[in-house]
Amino acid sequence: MSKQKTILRVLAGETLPVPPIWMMRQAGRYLPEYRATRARAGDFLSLCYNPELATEVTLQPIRRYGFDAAILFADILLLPQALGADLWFVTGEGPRLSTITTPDELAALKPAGDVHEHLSPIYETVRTLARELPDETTLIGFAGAPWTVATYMIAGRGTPDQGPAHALMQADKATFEGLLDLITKSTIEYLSAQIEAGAEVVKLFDSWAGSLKGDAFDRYALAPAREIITALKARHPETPIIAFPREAGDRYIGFAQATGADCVALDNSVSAKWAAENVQIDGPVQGNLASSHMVTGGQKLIDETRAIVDAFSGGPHIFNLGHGITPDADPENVTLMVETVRAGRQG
């Protein structure tokens, strides 16, 4: 049965007449049913660590839209917490963490192999989803890429330019690279456990890859992704891996070949036509409608959706947004996008 799932067919290199579709952050605040479930949980982290409620919010967009994939509801910062960092969320402002900027703070973190007990509720959510999802729906697990996770651990919060991480990279390369190595190795353990629990695909989110340039991109975005993917392929050779080095620009070219990723997810700062000519030639791609269309809707949403489907129609393509859907999105615009992508299935 699983071999017939459209996402898995595309990730195996098949070009389908109508691309499968899912959305980054498809379970989230734009949906009234999500807001109701989060209210039951009490707070965001309680929702993440409650397998029953995390399963429920993961299933909500599948029930509403019939997406071809469900992505585990969790957060990339659960892994730093499992390593021993303090983590909390400030309403309206986002995550906060205890900072890791010195050798002693780095040394106080747990070894990579010791994250599983803390993350066991996440694995239980994966196991539950593997049982409860419709037969045709692919289950995607995920983690943050080491650079992106490190930027939060070093700054203690999200930053507009990842300046604190760049500063530590220059001031104390040993601590910076030691942290990146620990995140890399623990990410391998985390994603491997998700696969063992039932994830059929895993995705590596490098949301801040675009702030790395030149040699730094090779060392801190590309090389860790290659290490993670190589290790996961050794353990789980049949599991496809999607890499998302957001805003990599020209560095999207050859990223799949350099890292071993089965698919490269694309943000909307590159055009679908350019990506088809320069990235899709190496294999499957995912993307890349601007998430702002989920707010504004209308004919522009329809036109841009059709243009992306057309641009990538010559090769394997999973339709998605160029970044996560935002809380101010209109659920009806998601319906319009899905209907536009799937119009070719009629008749």
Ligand code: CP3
The other form holds:
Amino acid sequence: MSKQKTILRVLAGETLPVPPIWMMRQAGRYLPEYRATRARAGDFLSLCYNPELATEVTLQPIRRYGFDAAILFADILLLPQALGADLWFVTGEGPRLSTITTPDELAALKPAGDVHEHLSPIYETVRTLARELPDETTLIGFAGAPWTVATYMIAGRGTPDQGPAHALMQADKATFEGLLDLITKSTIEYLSAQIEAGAEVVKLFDSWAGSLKGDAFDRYALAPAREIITALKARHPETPIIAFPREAGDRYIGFAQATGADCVALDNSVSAKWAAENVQIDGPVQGNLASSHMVTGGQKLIDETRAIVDAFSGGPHIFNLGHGITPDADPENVTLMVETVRAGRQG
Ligand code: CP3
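Beyond the form predicted on its own, can we have the form predicted together with this ligand?
First the chain shown before, then all remaining chains and molecules of the complex.
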């Protein structure tokens, strides 16, 4: 029965005539109904930790657009908070965290197995969503990949070049690798618990993978993803896993095989034609329309959407953006994208 869900069919390797579609950050500030619910919650973190309201915002884009997947409403930075870091969001600027740059600060964090109590409202949201979603909609859970989460924990905020994390990697490799290991182990616990609560697919977001080159990419992007995926497959062999090593470029090639991921999500810095030839030949891919089209719309949106559907039509493909939709997007452009994908392949 659940195998009838289009997303699960594609993740099992099926090529569908029309790709299923969902969108990164589909529950977000571009939607007036999201802004209203966030105002009811008070602030973003209160929304994440309120199972009733987090369920509501997860369902909003499903009601509006009929997407084939719903992604749990939460954030990759809730895990550092569960490990004992302070976390807050500055309106208009983004996240702030207490920093981890010394052996003592690392040692003061909680052990990987102790994150569940703090994260229990998130598991409650997953359980509620598993009951409330339409039968055809796949529920996706997620976590940040260790490198990306570490970049925020080390710098205490988002950074354009992940400089502080690269600096710690050089200056104190033991602390850097100890932090990565703690995030890796706790992410296994966190994603396992999401699966046990009802997540049917999980996705690992490595938003800053592109700043790791060569050997550093192998050690800090690929190896932690492989460790997490291997552990999850041992516990939950039926649950498909999507890996998103954003801006990995050439390193998208072979990433799924090397890590055990069932699908690789592609950002829009690689062309769909290149990705079909070099990445999709090995298995399912997701992506990769530039999210700027959700702001600009028009014929260019239609043409580019069709070109991506076309380029990936020879293999398993889940349509998505190359990165999250931005707050200045027009909800009508999302409708146009969904209609264009569902109108079927052109030419
Ligand atoms: O995709 C979804 O709809 C599910 C929910 C989700 C959020 N964040 C909600 C959110 C997911 C999967 C994330 C992942 C996430 N969070 C990533 C990885 C993906 C990516 O975008 O690269 C990262 C790096 C974060 C950390 C984070 N959270 C930042 C840097 C920010 C501030 C930037 C911004 O967009 O404001 C957030 C806030 C955040 N997470 C918002 C949402 C809807 C906006 C908060 C608000 O409502 O004010």
